[in-house]
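There is one chain below, alone, in structure tokens, taken in the form predicted on its own.
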Amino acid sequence: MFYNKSIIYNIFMKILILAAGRSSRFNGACSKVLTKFWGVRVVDMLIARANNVGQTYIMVNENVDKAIKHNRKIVQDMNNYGTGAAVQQYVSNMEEDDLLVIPGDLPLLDEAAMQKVTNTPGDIVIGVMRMPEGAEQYGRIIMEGDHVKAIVEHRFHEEKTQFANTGVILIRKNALHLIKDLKKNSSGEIYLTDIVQLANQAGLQVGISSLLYNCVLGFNTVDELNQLLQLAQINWRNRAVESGAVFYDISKVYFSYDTKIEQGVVVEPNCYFGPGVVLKSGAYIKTFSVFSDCVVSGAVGPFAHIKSGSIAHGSQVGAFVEVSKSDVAQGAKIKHLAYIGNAKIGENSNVGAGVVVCNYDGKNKSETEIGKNVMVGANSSLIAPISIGDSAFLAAGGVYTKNIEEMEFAIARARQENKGKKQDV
């Protein structure tokens, strides 16, 4: 699977995600932390991962406050700018615990990287990466031997250093008092990175945790975001291969950050897995199919869309079928051109071509329940809410509005009448 079972939640670890920046260099439709990253917003992805490691807080500005739903949210006082000002505001209102600070624009940062930083010795621990090519914008880690002397912006130190600053910083409980001593710089901002010099002056230990660049690259522009989107797929495809699944052409399969895949799954090319997808052993995914928020054990596709729900082992969802908030039981078949919404399809039932579950009346969505061994004829419309009993048979071409008992044969269409040949005029 795609998650790391060794990750252990630390009740005493606080994590602060910094999402109050103005995104002034990001020429997108919204703040960069609200940008969709393979189906999920960057900030939501970070929150989900951080929640697996410790107790997560998020620092926001007034522009993104309402857009982020989180019960431990802090609106930064914009009279004081900078990462240091944000952490000062957090520390002034929270109990003292070890604090891991994470920039809100690191969509590739995962739980393993967070935990690696928290497991590194030091009163202050700096998450670093090897300086990548063409990364002039990253802050420099100034070293004296194995000792971290300072973190400086690239504009003040043009020469590249061995390590670049990722913005991920761990501050142990005993070093939190240094936060209040951070001062405004010449630009009027308070930088959290200045805590390194304060720690050195106080005789505290500053450690570094070296992280893989493909986990800690950030973005400031749309072009940089596009590069990270491609890099993410490389990361996730590598993990998918390790799952033991079979991919006919994995370069044409697209994953989300939380896709879970079991051994024995088969995936054909040109498929997309959005957030919340679990592919269980025995699933067979045919080409050009799209998934989100679902658990799949059966055969799906080609050209199918599973928006949410479950597809059980031995069931078949075929070409041009859309399933939304519905469960398809073992052995059930929906093989052609159908829409199934807010429904439960029982074991071994067969839903014919062109069937539509009419679940929305313009105001409310209602449920449909189809029992076991039911035959729904082609081009039928089921007007929800409706219940169909086991082994019922619905004739083709009907508009069904009333419940159907088990074993019943239902017809819901006008009788055909042939009026004779048309007369010439």
Ligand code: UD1
Given for the second form:
Amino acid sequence: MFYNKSIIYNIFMKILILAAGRSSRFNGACSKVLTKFWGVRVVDMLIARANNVGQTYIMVNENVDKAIKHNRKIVQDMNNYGTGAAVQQYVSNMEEDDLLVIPGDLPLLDEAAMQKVTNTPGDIVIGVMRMPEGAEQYGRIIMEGDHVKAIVEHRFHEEKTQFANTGVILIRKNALHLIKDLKKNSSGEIYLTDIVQLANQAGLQVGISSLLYNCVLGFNTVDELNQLLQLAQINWRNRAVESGAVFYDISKVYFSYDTKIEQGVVVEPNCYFGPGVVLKSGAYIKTFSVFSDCVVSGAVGPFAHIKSGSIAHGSQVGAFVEVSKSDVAQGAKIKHLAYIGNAKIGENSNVGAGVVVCNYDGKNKSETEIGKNVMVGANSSLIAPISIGDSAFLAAGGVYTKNIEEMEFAIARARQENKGKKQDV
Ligand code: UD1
Ligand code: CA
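Can you swap the form predicted on its own for the form predicted in complex with this ligand?
All chains and molecules follow, beginning with the one already shown.
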């Protein structure tokens, strides 16, 4: 639902994500690009989206280098600081292709906005937005008629202009040579934004691409991050309603940037979808359920936690059930108070209340396989690794440590003895 299929990947489009800043205005626990944004690090979200549009490179500094996995990383030399210095270092090592520069602190930026800038004519194209109210820290776009004269940082130009610089800037191949002429300014930094004046002096065309502010607001402080977290949910909810799913109260449902929802899904209030969730037609999500990294076509909740795996069509995962790295097949039922980890539950099997798959011995996780039409009696523990054949019946309250064949009846508990009236014992 959230990924617009009209986005076309262009192998000749290079995208440089700037993630080497010092995060000096951000009093968070780590660099702002490593901050989690609804469960995904800002930088990982940008990489995933940029990868759909072109070939991605990323500028890092020594502090974030190890934390970012990417095979086209460049470590910035911090003796030359600023967005312009970052792009200079990239250009000095790369072949000449069109280059889209993206600041690493724009968590709302999506493929459509990137593509809009790359489709706009101009040797240089500046992604602009109308100047946001209240926020002071954006570069001012100085216009002369419909011509962009310069971009001036807020600290040198307090007065607000109609448009703000989003930091998303396209430099076409024929204008890349200008980058080397960017110079340190009075703040001791090299600003990428100075490229506008260089382009004007060289008689090159500077285009502007107007972007919606709810896709391009950035954050420098924790306060701004908190505002963007809210704004992202508004964006994601707007897109979720377009999917044709039914939401009893969408204002109480939380999505991730990549949540995919098919038509015919029903979602009750107070549910949280972390990264990597696909809700397929037929999924019915009951209140207070939490999901990540899973594909769901069956009924889940209330109060369920699906951490990763799949819940097939016609299956039911009920109240206070946690499913982790497990696949629940069609028609299977795990309706109350269970923990299912590293397991496969076969078609039409029934896992009773209070069943626990004991998948962890303190060091390793082990697998459990339950066949089709199995009945696992309530309050049983299955000590993994273990496999249960089709149509087996496991009596309630057992601690099962050995494999069970198909059609077998197994019981694994001490026999009850009734020893007479209390006063005689
Ligand atoms: C920048 C723009 C400003 C624009 C704003 C939009 C410049 C000079 N200013 O300001 O016009 O309105 O973004 O959000 O470009 N970074 C590096 N290496 C560096 C310095 C920064 O990779 O040497 C990275 C940072 O990690 C960050 C991004 O570049 O992700 C932008 O840097 P930041 O310091 O946040 O720029 P702003 O002051 O917000
Ligand atoms: Ca910024």
